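Read the single chain below, which is given as structure tokens and is the form predicted on its own.
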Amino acid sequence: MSTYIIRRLLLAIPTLLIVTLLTTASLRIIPGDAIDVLIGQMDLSGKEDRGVLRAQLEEQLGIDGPIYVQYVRWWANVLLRGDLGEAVIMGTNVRDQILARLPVTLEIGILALLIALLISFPVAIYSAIRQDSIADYVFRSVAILFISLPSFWVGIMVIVFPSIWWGWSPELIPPKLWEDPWGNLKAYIIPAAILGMAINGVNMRLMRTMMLEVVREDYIRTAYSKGLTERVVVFRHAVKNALIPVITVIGLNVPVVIGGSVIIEQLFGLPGMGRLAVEAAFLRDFPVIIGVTFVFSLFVLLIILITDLSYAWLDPRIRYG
């Protein structure tokens, strides 16, 4: 197992290299950069040469070399010092900004996954056990509805109509978790529920399908013939065997949560990494964008690794050499 984990961690390095390289190259294709933003904020009513000023600013910020030199320098700082560079416009260390915003994104993502799992699993299990009942048809329709509705549209509706009807709107500055846990939960529960809505629908559909396959297996009929109760048969025998494909989808849902957090944080004004990426994109602050992409990619790779390792716990026949 340890050899497998080490090998997977080593294989993550080329993935991170490719992701950061593609991000760096794509950012250079976009017209304009942070230097243009800085020069646009300056008073150039005199006879300053814009080209000379640009060269001076690039030299001061350490971005005057070729792209590949900057890229190698960035990776050297990451590996040797854990330094993600300095923000050009925002004026602070990228690592410090990410560490300040990361708890918000983690809280939204974890809440979204928890809400999706706590709703989808019981509903899917009941729907499979009571196949073709009225409740089954209702739950299947709700799952399709969750999958179909775009999260950004639902978020806009949740912000607009409650403010018109009841005068309610999300808090602009949510309290921190360690200062006011209940107030923090009230501020984050609605964005997290909206973010996990599509995941909820997918998990409900998939878990129901897998449960229907498992409950028709011979060992399930044997368990019933031995006189075991439905609760014991379902939760001790059926659920665990139906979870392997669902766990795979849950792992694949992490990039969906990360991508959705960019929209949800912007809609609800939450100070997370998604909003940081949007702000950096508007300001053309490339070091911040690359740093956020690097951290997001690292999280996705770690979650995929944890997902693969969970297979061995769910199915004893799976062994990693």
Contents of the next structure:
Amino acid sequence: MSTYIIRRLLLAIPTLLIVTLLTTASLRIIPGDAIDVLIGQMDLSGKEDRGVLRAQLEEQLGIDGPIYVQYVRWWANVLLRGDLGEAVIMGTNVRDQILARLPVTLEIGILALLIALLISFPVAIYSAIRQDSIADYVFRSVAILFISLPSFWVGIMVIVFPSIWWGWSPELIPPKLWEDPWGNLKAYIIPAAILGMAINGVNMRLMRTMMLEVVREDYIRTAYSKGLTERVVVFRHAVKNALIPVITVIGLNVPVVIGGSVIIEQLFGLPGMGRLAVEAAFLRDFPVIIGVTFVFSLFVLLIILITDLSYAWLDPRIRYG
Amino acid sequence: MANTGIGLPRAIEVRRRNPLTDFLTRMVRTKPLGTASAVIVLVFFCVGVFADVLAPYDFNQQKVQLEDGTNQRFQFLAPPSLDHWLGTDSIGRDLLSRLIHGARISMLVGVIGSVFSLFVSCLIGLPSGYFGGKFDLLVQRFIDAWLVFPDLILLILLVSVTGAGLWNIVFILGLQYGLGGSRSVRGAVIGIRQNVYIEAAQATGATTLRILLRHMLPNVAAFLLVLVTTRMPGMMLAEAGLSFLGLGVPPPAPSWGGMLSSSAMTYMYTQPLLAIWPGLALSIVVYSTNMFGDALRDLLDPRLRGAMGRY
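Okay, that one was the form predicted on its own. Can I see the form predicted in complex with the partner chain too?
Entire complex below, previous chain first.
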């Protein structure tokens, strides 16, 4: 097991190296252009020398010199000082910005995942046991509906219509979790539910398929033929074995949750990391965008690693040598 | 056939039936919902193509010239009327016309984006699956890394570098989905690589390019068609999402997502129709494409049933 963990960790390293290479190289897709835009945005009074400014900016962005030098320098900064660089326009340290915004995104993400799992898991089990029943068809159609509804549209409806009809609107500045847990939850639950809805659609379909495989296993047939009631077969045998698919699904959900939180945070004005990325994209503050992308990718990579390892922990039949 | 009524000529006739009509009949019979969805998608596609003819006004038009030569501005945030069936938006543009032109943008992104993504998928997936070995390993490592990026975050990063714009979005989305899809194409190619006809082609001295294009590609064609229809809705949603954030197709282009952006939200409290129609149109198109893709997958590739794309 421990050799497997080590091998898995070692395999993650090249992936991480390529990820960071792609992000640092992204500024080079259109060389110069990014700098020109930045200079254009800086509202020059005409006194500064453009050439000097360009050199200054290139140094600040870390894109002076050849790309491998930039790349090594970027990693050295991250590894030695835990530093993601300074924002060009937003005017603060990128790491501090991200740390300040991380809890909001985490809270929405975890809430959304919880909501999605609490609904999709029982529905998927029911759909799989009663395959091709009317309820199964209804659930499947609802799943496609959930996938198809754009979360920002649902969010707009939730914000606009209650406000017109009853003068109610979601809270704009959520109180801190440790100061007012209830008020905090009230502010986050609606955005999280809307985000959860989209994931729910994907999960209902994925888990149903996976459950269908579990239901067709030999041990389920054996359990039935022993004369066990359906309740016992489902809860003692099927559900337990369906936990592995659930872990897989959570792993698949995380990138979707991250993408979705960008839109939800923007819509509800929540100060999370996704919103930071959008603000930075508007200002073309590249160190911030690269920092956010790096942290999110690192997070996804970690989740993939954890899901892989938890298979072995959950299912004794899986043993990694 | 009608006058004999015996089995033999009929059997011959069945064999000669056009595979396309055969497929369409099967689809109408076994997948009524999927067929209805396909028709809806087709309708929206035609609306997109003929937007200039169908729309009563230009999507950016704010005034109309009267008979006496003077201009009359459209009313801002007007309720539905005979002149403007769905009313007007905050700067007095006809909502229906903007919706119709929005279909063009969505369809452009969906269709051209997925065709481009298909090209990328094949370009990478075909050789990666066919050659295997070190080349495959290297390519797959790269794809692994690429897939670690959460979709929307990567799109934001790329858009912030290239700038917003319709063709930039199509290119970026096509690339993003194409790289993801190359995994599936590779899997399909590995599945048919062991077949005897590939070996036969190799034995007769066919070039690698010929084997890839003439023997591999037609055999994964059905699979590719399914791949395209499952990618399309995701792309249309992603474009709308980016436009909603203000990082997609820049105004005044009438993207459905852009019509729902936060700056437009201010006016929805006075004219709620502005909030309903663009979202409804987008949802109907995406839902229909999803249903159509599902039906197509069931018909063409039963092995894939229940498998899902990344959205």
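Residue numbers count along the first chain shown, from 1. In this text, the rigid core denotes the largest set of C-alpha atoms whose superposition between the two forms falls within 1.5 Å. Treat the numbers as computed from the prediction; the structure is a model and nothing was measured.
Asks: Taking the rigid core as the frame, does Val160 move its C-alpha by 2 Å or more between the two forms?
Replies: Where the cores coincide, Val160 shows only a C-alpha shift between the two forms that is less than 2 Å.
Asks: So with the core overlaid, does the Cα of Val300 end up 2 Å or more away between the two forms?
Replies: No, Val300 moves less than 2 Å.
Asks: Fitting the rigid core first, would the Cα of Leu149 be found 2 Å or more away between the two forms?
Replies: No, its C-alpha moves less than 2 Å.
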